[in-house]
Each structure stands twice: as C-alpha cells, then as structure tokens.
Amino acid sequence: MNTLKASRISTAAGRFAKLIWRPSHLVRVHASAPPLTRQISMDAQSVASRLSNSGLLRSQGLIGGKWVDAYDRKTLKVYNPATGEVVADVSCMGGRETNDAISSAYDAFHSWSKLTAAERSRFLRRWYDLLIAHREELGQLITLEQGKPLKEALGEVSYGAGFIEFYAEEAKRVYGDIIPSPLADRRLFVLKQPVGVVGSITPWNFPLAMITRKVGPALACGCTVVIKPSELTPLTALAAAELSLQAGIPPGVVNVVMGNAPEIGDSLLASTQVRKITFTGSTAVGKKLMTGAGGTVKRVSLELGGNAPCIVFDDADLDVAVKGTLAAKFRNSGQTCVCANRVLVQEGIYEKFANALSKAVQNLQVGDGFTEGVVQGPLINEAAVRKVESFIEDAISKGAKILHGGKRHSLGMTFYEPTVISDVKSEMLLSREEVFGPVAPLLRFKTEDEAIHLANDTNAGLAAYIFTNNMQRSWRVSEALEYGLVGVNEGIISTEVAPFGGIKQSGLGREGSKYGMDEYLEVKYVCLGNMNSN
C-alpha cells in the first residue's frame, strides 16, 4: 500500500468526525478536531436544567391530552448512561394507565379520522415544523439520556422530524381504485380506510426516530396512538409529545406511558379497541408480541434483530470499504439493528483491509457525548457491556485474535473500546448473534459463492452491505441476498424515502416510504348493484 493511500485510511476515523451520521448522507466535519477535554457549550446538568425550563423535560405519561402521574405515584429513574447521574424520575405506569389510553386514543380516532388528509397533512407539518425549530434541545436530550454524540443526536433529530414531514405529504395521496365491472349493472371500487388505534412500541437506541418513522404514518393515515417508549430513553418521547399537543394535534390522538413493560404491553395486546401493534425491538419479544396479538387477531409490523454481513471484496476500493464498514459498524456505538455484524473479507485483501481498519479504529475518540470531537459514546448499560464482554471472550477462547481493542475503556462505566477482532469463525457468538457493541469481527473467504452463502446462514434478515467495483456482482449479490435492505459501496442506507424492514426473523412489514402508509390501512371493497335500473 502506498503511503499516501495508508494515510489517508489511518486518519479515516479520526476524523470519524467524517461519519456523523445524517438520515441519507455523511456529514463531512472538519478534521483537525479539538482535545477530548474540550468541552460542548454546557454540562448534563445545566443541560438538564434548560430543557426543564423549555417545559420539554417532561415526567408524566400522556393520556388524553393531559399530563398524568403514575396512578400509584411509582416512578422510575432514568439515567445519564456517560456519567451514572440521575437525570430525571418518570412515571411508571402500568396496566390501568394504559387501558385509559387505549380509550382517549380510540375515543379521539372518531374524530381524528374523519378529518380531511389536507388537515391531518397540516398538524403534521407544524408538528415537524416544532422539531426542527427544538433540534438543539431535543438532540441535546437524546445524548442525555441515550448517550450518543451530540452531533450524532443531531441527526437523529433531523432523521426523526424528515418522517413527519414525508408523511405530512403522503397523507394527501391515499388513493383507492375503480375496477372495471364484468357485470354491466354494478360498479366496483376499492377504498382505503385507517386502520384504527396503534401500539406503538419503541426501543432505546434511536428514542426519537423510531417514534416518527412509526407515529407519522400511523397518524396520516387517520389512525390514534398509544405509545411506549423504552423505560431506558422515556424522555425524549416525552418531549416529541409535547410538541405534537403544541402542534395543536388534538387529545388523545397521541398518548404516551411508560414504565411496567410487561402490564403496557399485556394491555395492548389484550384490547380489541387496539387494531395493530407496530414494535421495533429484540427477535425474542417481537414473537411474544407476534403470538400474543393473535388472540384479538391484530395487524403486526415487526422491525427485529438483525445480524448484518458486510462483504468486502478484493476489487473494492480500500478506502471507501474502510469508510464505508466504520459508518455501518460504530454508528452509535454498534447499537443498531442494521450495525454490520460479520464483516466478511476475501482472502487477497484480508490482512490490507485489517490492517487499515485496525489504524482507522485506533482514531475514533471515545467520551461524553457532549464533548467535542467524541464520535463513539457509552454502551447503553452495564448488561450490554457484559454482553459485549462474553462475545468477546468466546471468540477468543475458539481462536480470534485481538487486532485492537477487546476491553472496557479506560473511562470507565459503560464505555468499552472500538474493537476489531479477526480469524473469526462462522461456530463463534459473534457470529451466529447480534452483539450491539462497537466490535468489528472479521470473518476471511474466497469466492463469491461461499461470500453468500456465510452471508445467509443465519435467521435474521434485515441488512446487508456490499463493497465492490464490479457492477455485475453488485447486482449479482444484492439479489442473492436474503436481506430487506442492501447497501453497495455506502454504510448509511437509511432515509424516510426508502423502505425500511426484514425478512426472514428480522421481521414483518415495511417502515418508511410510500410503502410505510400501507402498514396502517384496510383496504375495502365495495360492490355497487343494479346501477342501470330507472
């Protein structure tokens, strides 16, 4: 490799500052980035205290337009994850607090439904017009409690706000069709209809975005929410929330509780007033959730785990491989769903690609997420470092390697250090499951064929990556793929324009995009008889 190209991949992370992640693109950010000690405009708490005085921190559940404590005042703490602090303490609501939503929602649907879309279309536009114009304190908000960087939160915030506006579109363009009769008398038509009132389940590692990539389309279509937000990341919905009812979205369109997952999601499924539960989150509850909606017979969209193959292959380009896989594998700190799991490598770039990758990791700098120039925050809590840690010590117990990494951060508390691992083996934990931790295993192959076939042995089926400048294989291995979604030569895929979703165990339906609207409409057929009689 020459020196100029070695450069230029060493300093690829560091500069990671180059990877901030934005809904459909890469940010570029100056590179020379500032001492790690520098910190952002404020500290967690005078951070904490402004968002207080903004009325976007908020504490309460939302039922019917009105803020609400826990019915037995139980509340549960929510933490800081860069620091351990208490940020703030929630209402913990259970079975009765949502029964009690499901009834405002499905009150309000009556209402809401029979709007015009044109003025569904214009609650939506000022409520993504109020995210936006709160982009600083809401993402301010997610690194507080979630613990991304803050530029990274940024993103989300935008991300998150662009599925309010698309669908604030799409709900003027809900079209039905009229069939052409084979009868002469009768006249066919079909209509499309919302479904009804929505349970909406949401994880921690995007607290905003996967509300709005669920909530807006559900809410263009005509349909009333209830949702639950992690009890790890409850606040940022909360805020969302807020800004809806400043929106002037009217009560009981939206609701909000959280707390006692079990009992909410008990009561979701338990209803017949719920029509369909939309939940993005591990394999393992969306089958609970899957098999318990049986009972009333509801509508599932499930976004699942995933356990994403990126390939890299020898005509790749080196630098757009190494730029590409630091994007789709450190993003958040390896927890995302779509994060590259396995990064299978071809054996005549394999020790090129690990060592760059390796001098690319060395430079991504790991911190507070309100410090300047972190790009890689704390894992979530000390049960996903564990985790990370048993992966680990599997791999290396059956014969990986260590090329940099491999341990806790010196910080301390749940950070844990960029990590590459190489010789892995399909038999390994990190492999066969999904590690939701900045860990890049590197897995060695020859042909094309045998890229595939390791790339498919697995369950889960939602994302995959390809890097390649063969244009035929980049078609040839996208449709071999058993993946909902592919990315060539890009590690960022995800944008509210394009469809979003699994196969296989990864799950059921598709977010995003004009196909997002589908989730949350019947289709009707309607016959109309005798139509030539006087």
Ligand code: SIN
The other form holds:
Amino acid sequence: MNTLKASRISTAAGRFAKLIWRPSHLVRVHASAPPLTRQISMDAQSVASRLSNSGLLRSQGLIGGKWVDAYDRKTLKVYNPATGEVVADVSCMGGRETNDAISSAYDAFHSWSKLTAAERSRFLRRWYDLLIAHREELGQLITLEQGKPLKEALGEVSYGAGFIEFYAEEAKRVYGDIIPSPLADRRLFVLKQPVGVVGSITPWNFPLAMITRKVGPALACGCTVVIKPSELTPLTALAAAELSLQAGIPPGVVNVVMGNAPEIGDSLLASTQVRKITFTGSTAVGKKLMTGAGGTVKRVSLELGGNAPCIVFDDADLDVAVKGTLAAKFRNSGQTCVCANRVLVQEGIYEKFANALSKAVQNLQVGDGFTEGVVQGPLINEAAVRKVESFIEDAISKGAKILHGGKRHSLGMTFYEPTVISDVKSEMLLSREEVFGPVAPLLRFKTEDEAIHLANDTNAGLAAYIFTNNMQRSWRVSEALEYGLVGVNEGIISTEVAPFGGIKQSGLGREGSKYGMDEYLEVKYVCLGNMNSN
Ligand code: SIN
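Other form of same protein, the form predicted in complex with the named molecule, not the form predicted alone:
Complete assembly follows, chain above in first position.
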C-alpha cells in the first residue's frame, strides 16, 4: 500500500500553487543573452491570478488522489521562456515518490480495469468536458510555461482534449475474436485486456497533448498511469490531472511525479508493477529507455526525433507549397518532432519558391505569446538557441546563404529570427540532425528519384511532406518514403483520429486513432475444451 506521510499532503483540496512572481532583478539571465525587452500585452500577473482562482495552479505531485510535496520538500523552478521570470516552484520528486505513485497506480488498477467500458468512457467524457470548459486557462498556462502563442496554445488544448474525447468513445470498442477451431470439441477465443500500470514520460513542446495522447487510450483500456511531465512544463500536466480528479476519475488512476528525471525514469524501469513505458522525446533518451525496459521485459512505445523532409516538386501549386511549408516548419517555432527539417525543392521552382517563402517568413510576427498577432514565440531555453546558432554557423561555413533571418531576434532572451537559408547540402548539420528551431533549410534536387533518395537518407522516419499536383506522383512518392506519416499538399496533419508514429529510429508503436489502443492491450488466447459433452 501507499504510505504517504500526512504532513506532505495538502490539506485543502483546492490549495493553490505557490506562484512566485519575481521582480526583474531575479530574472534568470543567460550568460550570453542580449538584454530582456518586453512586449507583453496581456498582463502576466492577471493570467496567474485567474489561473489561481480557477484552482488549476498546482505545485505538488499527485499520488493516490492526494497532492503531495517531495519527501525532502525540494522544489524546482518553472520559468516563462518569453521573459525569464520564475512562474512557480513545484515539488522536485525522485525515486521514493515515484515508487509511491506506482503503488497507488497498481492498487487502483484492480478496480479501474474491472469497470465496464461504458463506465470508463463516462469518466473520460467528463474529463474531456472539463478540459474544454477550461480551455482558456489551460491555453494561458501553456503559453506561460512553454511560450507558444496563445492561439496555438488554445489549439493545443482542443487537440489534446480531442484525444480524451476520442478514447472515451473508443473504450467501448475493444473487441476480441472467436477463432474457428481446428478441433470439433474446442472453442477458441481471443480476449483483449489492459497491460497494467503505465509509465508515461512526456516532453515540453506539447505540455498537454502529449499527455492526453497517451493517457486517453491507457485509461480507456483499463490501465492506470504514472505521468512524468517535463520539468520545464509541469504546470499544464498538473492542471490536467486536477481536472481528472474533478471529473471523478478515482484516486490512483492518474498520478503525476516530476523532478529528478533519471531517478524517476529508473524507478519506472525497475518496477515489476509497471508493465509499459510510453515516451515522447529525444532518440537518445528513447534508446536508453528501450534498453532499460529489457530488465523487466516491459512493453515500450516510443515517439522519438524526426528529420522531416518537405519535398516541393516543380508541378506544385506555389501558394499551397509555401503555405504548407510555413505551417510544417514554423509551428511552435519549429519545436515539434514533425516539423519540416529539410525543404527539398526541385530546380525548376527553386528560385520562385525561395523568394515566396522568404517573403512569407518576413511577415511572421515574433514576440511574447500573449501579444496579439504574434505567431512565433521564444525557443524553450538558451541551449535550444545555441543549438540553432551552431547549425547555422556550420551551414554558412560550408557555403549556405541566409535569405532571411539567421540570428537572434532583437527582442533578446530566447527569441530567434524565423530563418530561410538556401544552398544547404546533405552533409551539413541542418540536413543531418533535427534543428528544433525556426529555420527552413532549402536543398536543391533535379529528379523524383533523387528527392526520394535524399529524403530517405537518414535514420529518422517520422513525418514527411510532399507538394505536387500530380496524383500518380503523390501516390508513388508517398509509398516510397520511409516515414510513418506523409502529408500531401498539407503541412499540418496531426489529428486524434489518425495514427501518429515513426519508423526506423523515430520510434515504435502508434498513438491516436484505433491503432493507439493496441499499445495498451494484451492479447489473451482462451481455449475451451471438452465442448462436445452434455
Ligand atoms: C511532437 O512534436 O512530438 C508532436 C507533434 C504533433 O502531435 O503534431
């Protein structure tokens, strides 16, 4: 049983997070960052008090239905990437708290998995309704801790909540099979059963949707979860968990621990009660988790890094290609695993496309996500900006040319100019690795075969995009691309109703859609014998 110390448990159910807004002299300053400049139109303090009043600001972990501190009361700071201000202090947890959360999830599994599918469905539906009812607050929370523009953050809430709605419905469609028996006195059945306790490790770029995409199907199937959100963006996860409690989802079904990532990860891996790890994040960490899961032979689902090619053929509609590339590249300031990482452009349309894209990029307004009209927020932290800078330096030193942008934005902090860079070659870092920033590198190709070869010349295989008006080519190239997702004449293709996932080193398994359920189900074969006797 879970042994939580009473003193660690928050007394009032609706206790607010300790929001600590700091004067500017306490702002986190990066060694080489230009000075902070502000252009916030929505008052950040009023966002905080509104969130506080709604009871959605939480600072403790959620274990067995109780909000608890870390045993040693350690905390970690959450920052607003647009301003560097400390937004909140949240509990910094480790192995002990994770083991408590696992025990709670294990206890809860026995009753949650025995509910009828219709009962679980109703809980999920109530959770969905609450997520939508609190769309504004959740969107503001996402902008506050992650930095994406408010409009995009609100879009993430709808997208993220959509997984809970979809899986509320899908819960009722977990069908088994009856297999025609080779022997007359036997009846053969296949049952689908929940895998058990799931450890869910999620990233900072989609603080809500990457959680609901995992937890929705897990709960629908009858699993219980221990969520470890990114330490950079835990507030949205905690708010979503609070709403799960308000929806009546029983204690222990949803648990959240955050803090010491290696300790939490090791505890999840070591536990024999955790039967599955689902992870979205870097390929390097995914490989470690996959190896670690071997010790207890756990199932793993991995959504890892991409290196998405965006192929623009001569026969593409120029406007559609520019609009689609803009969307595929600059969503969340280039910080998604499915963002176009290389833009391969056929020689006949290259100049026209490069000019049109550069012109479109000039119009992207950069700034604090709370400012009206801003479509490009800050990068998540200084390390992210340095990475972009090093990739640009590498490309320029090897002959690439900046068409637009190419440096930190005059706003300072972690703002980077949306950038278009031409004459990029396959050997440059921009082509080999995921930039995770607002940089569109243009590569030139001559033939369809060359484009396919360039596109597939990577260990990654998550998303790819093609722009063409030739229907035969769209089929041919879609089939030839070694990727889990392909967008044709479209730059944003993620949806809860379609399978999301990669091949090669971009991951294992699928999320979203009916396929996302399989990841949380075991297949059990039952043989009934002696069926001919009376
Ligand atoms: C991701 O970046 O991992 C997710 C992006 C999406 O769901 O579209």
